[in-house]
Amino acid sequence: MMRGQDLIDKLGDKLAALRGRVTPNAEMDKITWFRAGGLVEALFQPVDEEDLAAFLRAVPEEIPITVVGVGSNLLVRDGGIPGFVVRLSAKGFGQIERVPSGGIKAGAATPDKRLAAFALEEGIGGFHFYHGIPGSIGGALIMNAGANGVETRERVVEVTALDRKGNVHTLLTDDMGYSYRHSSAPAGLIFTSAIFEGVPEDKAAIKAAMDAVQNHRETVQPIREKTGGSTFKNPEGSSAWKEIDKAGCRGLMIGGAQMSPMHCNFMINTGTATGYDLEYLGETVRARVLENSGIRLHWEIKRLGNFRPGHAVQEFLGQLL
């Protein structure tokens, strides 16, 4: 990788008009909830959508751009991330408001829990599930985030995005190509905001549903640990945690990484885990589940960046059964 300052110097005047902050050699372990991983060559935090569009027009397409949110379901490899990482700020992309249609417009950096709280304030039902998802709206749109039997695709009606050239696009729900924990929206789009619709509901009923979500999380999930949330998607006809448990991986440790004894589909950094420890643990679990039940678990956590030389991790540890 090019060193961060070299990358910034190479672009020179192209970045001069930007109002956002550009940071060379930014530490991704300060951003991710795992508190692990390498550097990114340069981190850009745009002030608003116009500033983001100017950045996208300024950076040549051969330089990679990666977008991150709050870092809750993100594993960064120790070799770091080439090019730029864009992180949308709550100040510039965390707005939330009612729209004339009666729905809710939320910026991509809005925490999922804030959307749930706003819906409660407005007496709009159907958003309680977001109260238990530790991420932001941008991530929810990308991965069709869901919990408690509800998914993002059931609430979103319109998404605003920028393409790699800084052009604005509007996508309807059908354009997002949603399936379980997945969107097949055109690659390279950066989601900046979305409009959601719910249903009128009594505030007491909404609050009770949100309290039930919170109680469930506190009871069965290691929410106070350095974790990335659910590690693997649920396989068809089963639950990831059940298959992990049956394969004997509850509490399994590699280095400073551990499959939580409390909820074994949650991977945690016990304090000293590297990106390598975390990914090697995940692939060890996948290999053991594959050997035990024939099920190929798929990562729900997004993994980014390069391996450190000599520390690559093969899928299923190379066991292509």
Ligand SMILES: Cc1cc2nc3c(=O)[nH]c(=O)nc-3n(C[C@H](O)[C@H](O)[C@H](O)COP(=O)(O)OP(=O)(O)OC[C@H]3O[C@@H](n4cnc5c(N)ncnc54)[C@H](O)[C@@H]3O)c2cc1C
Given for the second form:
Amino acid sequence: MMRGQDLIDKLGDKLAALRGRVTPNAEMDKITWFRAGGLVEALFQPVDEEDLAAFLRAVPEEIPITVVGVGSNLLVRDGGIPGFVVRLSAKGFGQIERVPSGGIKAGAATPDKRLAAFALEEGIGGFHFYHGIPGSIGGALIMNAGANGVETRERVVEVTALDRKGNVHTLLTDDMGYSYRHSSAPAGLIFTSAIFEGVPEDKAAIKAAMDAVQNHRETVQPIREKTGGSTFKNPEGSSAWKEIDKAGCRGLMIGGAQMSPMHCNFMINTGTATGYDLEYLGETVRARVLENSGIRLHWEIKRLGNFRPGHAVQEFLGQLL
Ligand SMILES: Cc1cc2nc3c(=O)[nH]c(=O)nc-3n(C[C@H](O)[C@H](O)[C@H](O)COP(=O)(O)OP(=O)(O)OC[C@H]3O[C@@H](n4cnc5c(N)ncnc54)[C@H](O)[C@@H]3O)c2cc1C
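What about the form predicted together with the named molecule, after the form predicted alone?
Let us now look at the entire complex, which starts with that chain.
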């Protein structure tokens, strides 16, 4: 992997006109909720959409660019991420406002919780579920984030994105190709904002629904731990946590990584976990569930970057190979 400063030097003047900050060898463990993982060659934080478009035009297409939100669904491997990571700044991408259609427009860096709070202020119902999701709108759009029986796809009506060449695109809900915790929108798009719609609702009722979401989470999820939320998607006809529990993996520990004793589909960094520990634990759980019930769990958490040399982790620990 090229060292960060070499990458920046190689691009030279191309980056000079950018207004956002470029940081070589940035520590991804400072960004992810897991507080684990290696470096990215260079981090770019654009100040606004124009700056982001200029960056995308300046960086040759053979150099990989990965966008991240607030890192609440990310496992970064210890060998780090090649190329650039783009992280949208709250200043440039965190605006939230009503639009003439009556909907709510939110920048991609807006925290989901802020969208829920804004909808409450405006008396618009249907956004209480975002109160319990710690990610940003960009992450919610690609993950089809959901909770309490509601998903992003039921509220979003229009998404604005930039492609790898810096061109602006508008996508309607159908263009996002949504399914459970997944979007098949064209790869490589960076979402910059989205418009959401709900229905007018009494503020007291919205507040009560938000409080219920929070109270429930406090009791069933390890929300104050270093975690990535649900590790695996629920398999057809069952719940990931039930299968993990049946396979005897509740509380299972590898290095500093553990399947939470409180909610066994949540993986936690107990303090010293590496990206390797977390991924090895995840694949151990997949292998044991496969052996126990024949079910192949699929990761909900997104894994990014390269393994540290000699520390690759095989899917299902190679059990299927
Ligand atoms: C305690 C806890 C509870 C959670 N509960 C839930 C829950 O109830 N429901 C749920 O759905 N999720 C839940 N999550 C997971 C997580 O919060 C969501 O997946 C969230 O939508 C991720 O948003 P993020 O900003 O953190 O994205 P990141 O984790 O930073 O990135 C996730 C993915 O989104 C992509 N991405 C981020 N921003 C953009 C952008 N602007 N354009 C294009 N792609 C982008 C990244 O490339 C990556 O593939 C939970 C996580 C934690 C830690």
